[in-house]
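A single chain, nothing else alongside it, follows as structure tokens in the form predicted alone.
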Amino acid sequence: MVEHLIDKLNKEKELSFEQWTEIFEKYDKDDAKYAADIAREISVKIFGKKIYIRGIVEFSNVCRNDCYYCGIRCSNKNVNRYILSPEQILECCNEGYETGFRTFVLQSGEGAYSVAKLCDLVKRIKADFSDCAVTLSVGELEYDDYAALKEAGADRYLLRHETADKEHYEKLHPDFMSFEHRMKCLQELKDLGYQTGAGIMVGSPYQTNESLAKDMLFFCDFKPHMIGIGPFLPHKDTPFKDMQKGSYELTLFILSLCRIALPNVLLPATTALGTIHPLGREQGVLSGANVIMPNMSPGQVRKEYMLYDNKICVDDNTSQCGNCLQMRLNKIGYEIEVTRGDYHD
């Protein structure tokens, strides 16, 4: 039981490294299940019952890199590639707009679209759409270049650290990806004012409860404005194809810690946690996160943005995930906010 330390970390917003380790090493369902209450009473209290949506639209799934939990590493002969014009991008947009989002996140692998591009596009995006927050998540730049993205109107940065474990980066990535770049990305990303956001994968391969606890230690010092948390899910062309999957219920146990941590974060139930778990989305907001991201993409690409396997929703354009999101929420007592949802201290 470890009660204590949840009782301690709710006053305190801080644990040890001591004290984290011991929380994942000991806990029980009872632990979760008390953590969930809390998290969910902070959140409620905070939010509401009110769920802020971001509509993604995964417009490439080319990448330069070559990570080797992922589906669509640069080494995968097996990915039929492809990159969504300007025009399909604003598109999906427009019709995000129309069912209710008012956050664009523009996901892809890194390097599929020019810096000069992607400026481009978010001022184009910004101009059509003057009421709508810009979420980008594009992996690793240099300094100039985040300026740059600022500066045509990005608001947002999504950039999972993957693990604060040194050790642990370097067994889940090639030789030529740079844990102290990584890191240094997303403190350069804080610098420049964008509403920030970190992530692990729970129970990715060689993770250990010591790599957790320098998560939260990481999470609690950075102070991150959103945090992605999902399990590991394997894919069948990978090196970690025949790795364990990462636990559902230590999933929704980090992510009611890093409510009570962290209480105004912005909190996703992931796509990673609706896949391993029918209902793990609603699991997660009952477990604390307020956000959701439906997928926006185009129909035709959505089954070539396979991360992981079996990823869910690939079958649904905007409007029915939408209408089947809400649907969802109603029955847990929660409903969608139509609004940016930004971060506020």
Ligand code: 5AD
Second form
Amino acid sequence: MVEHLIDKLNKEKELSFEQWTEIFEKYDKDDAKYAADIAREISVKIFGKKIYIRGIVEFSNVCRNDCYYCGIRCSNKNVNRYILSPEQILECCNEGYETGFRTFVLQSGEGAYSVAKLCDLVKRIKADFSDCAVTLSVGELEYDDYAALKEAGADRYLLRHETADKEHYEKLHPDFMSFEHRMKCLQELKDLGYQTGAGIMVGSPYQTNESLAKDMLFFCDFKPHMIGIGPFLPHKDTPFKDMQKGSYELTLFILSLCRIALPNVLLPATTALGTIHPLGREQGVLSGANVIMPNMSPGQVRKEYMLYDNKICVDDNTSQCGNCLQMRLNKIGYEIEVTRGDYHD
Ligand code: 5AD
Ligand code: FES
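And the form predicted together with the named molecule, for comparison with the form predicted alone?
Complete assembly follows, chain above in first position.
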């Protein structure tokens, strides 16, 4: 029973390292339900029963990184690498716009597009879709790059920190990747005025209750505008292929804790959550999430952007996903919101 700690979090919006650790050690089903009820109430009070939609274009699976968990890591030779042209990406945005999406998330492996090419792309999208937000999710860059992309018109940036525990970070990444640099990037993004998203995988290999406690302390301190959280799911061509997947229930519980700690945060019910359980995204919403990020990549490349096995929606298209989400949300009494859905304090 950790209800008293959940109440304390709800009141004070922070807990100590020891208290966070205790939550993860001792929580049970009833605590998770208790947290979900509070989180959902907060969410409904702030956002109503409205869910923000962000269409993702996975514009390239080319990546210079080699994260041990990820299916498109550069060492995976079984990937058919692709790079969409700016024209193809704009066409995806067109379809997304017609389906009612007003945020476009451009995601790729790291280093797939040069910064100059990205700037040009962002400018073109902002010119064609002036009422839409552009979110970038293209990994670690340098301050001047982030500044140039902001100047080009990018509104938001997603860069999961993956874990706030340096030792844990080093078990998930090769030596040439740096925990400090990842964290520095997040700070720079925020300083530059991006709506900034951090996040983790729940149940990634070697994660402990202590590393999760550090993640929660980081969220409470850094106060990201967005938090991306999904379960770790193994990919067959990675060093972590035989590792256990993350816990569905713990993922939902952590979503609730994030909503309680940071009431205004933009919190997606992620594709990984929809992959680990057929009603994962609905349950995510009912646990405090207020964002869904459907795929709007072209059909022929969807199956090449597999970060983990069995990803959903690879056989569907943008308008099918739009309809599917509308139906799923209506079923639980929620609706799609057709606006940019910016962060507000
Ligand atoms: N399982 C779940 N999430 C993953 N990601 C990458 N690989 C996996 C996996 N095997 C997540 C990482 C990354 C985001 C784009 O996808 O957290 O930041
Ligand atoms: Fe893509 Fe349901 S959201 S098919």
